[in-house]
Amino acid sequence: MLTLESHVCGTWQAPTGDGVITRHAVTGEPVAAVSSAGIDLEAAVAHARDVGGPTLRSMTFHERAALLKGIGLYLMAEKELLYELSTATGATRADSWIDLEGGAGVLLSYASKGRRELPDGNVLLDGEPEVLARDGSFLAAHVATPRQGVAVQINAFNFPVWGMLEKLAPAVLAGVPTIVKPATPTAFLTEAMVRLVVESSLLPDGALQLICGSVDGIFDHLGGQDHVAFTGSADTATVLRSHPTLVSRSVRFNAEADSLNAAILGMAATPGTAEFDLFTTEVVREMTVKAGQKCTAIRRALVPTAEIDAVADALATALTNVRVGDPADEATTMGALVSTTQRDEVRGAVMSLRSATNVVVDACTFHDVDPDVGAFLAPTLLRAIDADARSVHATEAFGPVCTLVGYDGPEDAVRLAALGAGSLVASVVTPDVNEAAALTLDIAAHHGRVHVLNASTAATSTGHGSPLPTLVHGGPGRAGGGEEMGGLRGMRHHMQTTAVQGSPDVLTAVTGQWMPGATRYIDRGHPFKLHFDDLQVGTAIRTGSRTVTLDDIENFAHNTGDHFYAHMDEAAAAASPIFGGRVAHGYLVLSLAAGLFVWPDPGPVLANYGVDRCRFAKPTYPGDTLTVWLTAKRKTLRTGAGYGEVAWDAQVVNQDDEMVAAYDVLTMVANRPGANSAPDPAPGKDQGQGIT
């Protein structure tokens, strides 16, 4: 039997006292002793703040993303060790795949999003700048920076690896260190995974700490820069969020709690349709994966009253094909619950439900295991006697249990779904897209995610119970009122958004992005002749001019086939309340602008890969003369690629200096040969001539 250690202040530390004994879910044999006796929680918090935090904040988003990628790949390479240990939690290999490879996948997903969607800096600009002075001399921008605290995780037992990594990924990407408290029954698997992470030497000291056992008292050391993320029961979430220190110091608290998730069989999904079969398959899967120990599992199957007998029969038949037994056996489709204590709690919940339901299925054959020794429970399907019975919508049996509930019409289905008082996810299964749309919109306010399933998505659907790193995981009301993951949304919980007011030059220095009205540097030659390393944000060129002619417009129309009346019909264009006469195509304006600023010879600019934020501010008429201001707006290095991305602010003005078009040109620009990357000179300290 192992005695689990905690990893705090850079070292592995054994507890000083006896711990809680966790047991093998199948054999009942002791697995580990879990205790945090003697662990200095205050020192762990201080180590995160004073060591881990400053190091992470000194790194760019891209550097932090590289950490996540490295850890994800390392865990994937060492996964077999974790698979072997995971069997003791009662999980089959398929169950463990969700936990282990799904957890590593979250790291890799966040690593990819960090590299693709975040700047290569440590300040995140939130939206466009706000102009506060008519002459543009005073601006404001919202910027997000890492909070200077610690993220404390308190996790549930059902996903000891994924549950930790899906919280760790956005915290590390944001630049905030983490302290993890795993649930005691499966802490041995979390500890083994953290040992691998520490062994990899990829994360800086203090970025990740592990406390096996109680963290009672840790909240006393938290403050307004800190964040608590809890996964568990709604009752425990209520107790924790009301902790006096969390309340008085406004500590951010995110809860992902249990919920009575529903699956709704649409009125159009009658027996014989593909959707009817998809519904029964989805319900059985959610009852049996992880032995139903998923916060997203289907607890209530809402079906039209006219079809409830057919659904009950189909589910009962499908459940007979579920093989319950030793999770180490490849033939097993459902293993054990995590412990006999958990099994007994589920049995108690079923007894509460029995007062308002009839049993459809509650027995099975247990293969090659002793169900009295291991934490085994037969898949249990109940049928509500009274669709409105409170226990049906308030009692969660956190195991392989689901209740069939009949509904009379779409409005009744929506009402019954809402009786769950807030859920993580609901499924709508119907071949009728209008029915699907109506149900989705009516239940959306009560759910964090709505999974719509029909025959066209059957082969590609990720499933009712699968939280994805790119989608929000959380829900209102009983589900905790929080959200995790959701792509970069999850990272923002660990950052402070601040409105910064100042001059364009100040905001350029703060954000690392050129702001309208900031100094332009124009004496360095054509900016397209500069390598990425030598290009400074604010480097600019004011091009020569080009007068637009009627021949230009007609030739462009002929070559493109764009004969829109405003370009080709003088009378119709003159009658327009917008144009008042023939005008140049917007794309002609962009093309002529490109002709003014593009450097024709081979050079550092490797490719133009698009434009962003394109707007045509004013019509361009025959006889108008166009000039372009092109300014290096933003640089993003692609480490190891030999180039970086440069966004250029393009402003096309006419002879009266009126803006006719504005957009960002996106280019790939090569590094200087032999150079990796050079830091930008500080904005405002360029050696060249500056103009505003």
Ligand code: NAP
Second form
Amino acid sequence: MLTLESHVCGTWQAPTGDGVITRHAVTGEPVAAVSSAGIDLEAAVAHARDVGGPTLRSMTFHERAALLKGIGLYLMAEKELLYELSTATGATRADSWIDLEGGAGVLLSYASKGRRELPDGNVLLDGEPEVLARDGSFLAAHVATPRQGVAVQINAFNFPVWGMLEKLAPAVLAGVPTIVKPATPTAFLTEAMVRLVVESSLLPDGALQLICGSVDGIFDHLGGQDHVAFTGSADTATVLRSHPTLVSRSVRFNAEADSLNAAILGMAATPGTAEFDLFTTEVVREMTVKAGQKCTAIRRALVPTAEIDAVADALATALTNVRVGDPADEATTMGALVSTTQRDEVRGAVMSLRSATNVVVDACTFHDVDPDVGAFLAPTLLRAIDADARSVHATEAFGPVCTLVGYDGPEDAVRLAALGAGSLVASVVTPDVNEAAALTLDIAAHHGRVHVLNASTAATSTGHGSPLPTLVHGGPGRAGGGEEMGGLRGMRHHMQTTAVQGSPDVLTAVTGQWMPGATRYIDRGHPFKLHFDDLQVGTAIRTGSRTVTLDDIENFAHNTGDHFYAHMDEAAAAASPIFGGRVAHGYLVLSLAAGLFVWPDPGPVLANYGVDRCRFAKPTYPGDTLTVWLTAKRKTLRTGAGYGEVAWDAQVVNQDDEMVAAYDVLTMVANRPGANSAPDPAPGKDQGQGIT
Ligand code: NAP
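If the one shown is the form predicted on its own, what is the structure of the form predicted in complex with this ligand?
Below is the entire complex, every chain and molecule, led by the chain shown above.
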């Protein structure tokens, strides 16, 4: 039997006392002893703050994304070791796939988001600047920077790998060190995974620490820069969130708790429709994957009262095909619960549900296992006698258990779904788009995610029970009121948003992005002749001019086929309250602007891949003369790609210096051959001739 160690302050440390014994879910043999006796929790917090945090914060988003990618790939390469151990948790290969490869997938997804959606710096600009002075000399911008504390992450037993990695990824990307506390029953699998991460040497010292066993007392060392993320039961969440230190020091606390998720069979999904069958398949899948030990599993199947017999029959038939047995056997479709203790808890929850329900199915054949030794339980389908019974909507049996509940009309379905008092997810299954939309909007406030299923998405749906790294995972009320993942939203929980006020030059220096009114550098020649490495934010050109003629407008209309009246019909255009006469096409203005600022010869600018935020501020009339201000606004290095992305602030003005169009031009700009492709520091006043 293993004695699990904790990884703190850069070393593996064994507990000084006996631990809780965890057992194999199938054989009941001891697997590991788990204890944190003798582990210095205060030192772990200090190590995270003093060593891990500063190193992570010294890295850019892209560098941290690269760490996540490296770990994700490393774990994928070593996954078979983890698959082997995972069987002891009762998981089949398919269950373990969700945990192991799903977990590595979260790392890779965050790595890719970090590279694609974040700057190669460590300050995140949140939205557009706010102009606070009429003359533009005083601005404000919201910036997000990493919090200078530690993320203490407490996980549930059911996904010992995924559960840890989905919390770790956003914290690492944000630049915040993590202390993980796995749930005792499956801590041996988390420990094995952390050993692989440590062995990979990819993460800097202090970025990830592991405490196997109790973390009692750790909250006393936390403060306002720290973050606690908890996954587990609603009862434990209630105890932890009211810890005096967390309350008095405003420690951020995020809870993902249990929930009584519903699936609603729409009125239009009558027997014989594809959606009726999809509903049956989804409910059975959610009851049996991970033996129903999923926070997102369907606990309440809400069906029209008129169809409840048909649904009960269809589910009972489908459940006879579930093969319950040894998770190591490939033929097994449902393995064991994590422990006999957990099995007994589920049995207890089913007993409490029995007073308000009838049993539809609660027996099965157990293949090649002894259900008295292993933590096996038959899939259990109940049927509510009273649709409003409190236990049906409040008792979570965290196993292969689901209750059928009849509803009378859409309003009743919505009301019953809301009796769960806040859930992680609900499914709406119907072929009727309008019914789907109405139900979705009416239940949305009670859910973190709504999964709508019909025949058109049958083959492509990611399923009711799968939280995705790109989507919000969390729910209101009983589900904990928290939010995880959701792409970069999850990372933002680890950052502090600060409104910074100052001059355009100060805000440019703070954010690394050229701000309106900041110094422009116009003495470097044409900026399209500069390589990425040599281009400084604020480098600008004021182009020559071009007068727009009626011929230009008519030629553009004929060449493109855009004969909109405002460009071509003198009388109609004159009658328009917006134009008052013929005007140039907005796209003609953009094209003429490009003609003014583009440098024609081959050079560092490789391609223009789009424009952002384009607005036509004023009409351009025949006879107007256009000039363009083009200013390097934002640089994003694509490490190893040989180029970076440069966004240019483009402002097209007329002869009266009135803005007629404003937009960002997006380009790919080559690195200087042989250059160290590190991004330039923010510009200083002394670099070149500046004008504001
Ligand atoms: P749990 O008993 O609430 O335990 C969750 C975690 O909290 C474990 O790591 C546990 O450690 C720890 N813990 C318990 N008391 C603590 C305390 N006083 N201080 C610090 N940590 C403490 O839940 P579980 O049995 O592991 O998991 C099953 C529950 O989790 C189900 O209700 C399920 O719905 C929910 N869940 C929710 C989600 C979600 O994302 N919303 C995901 C998965 C599971 P020990 O194991 O050492 O006691």
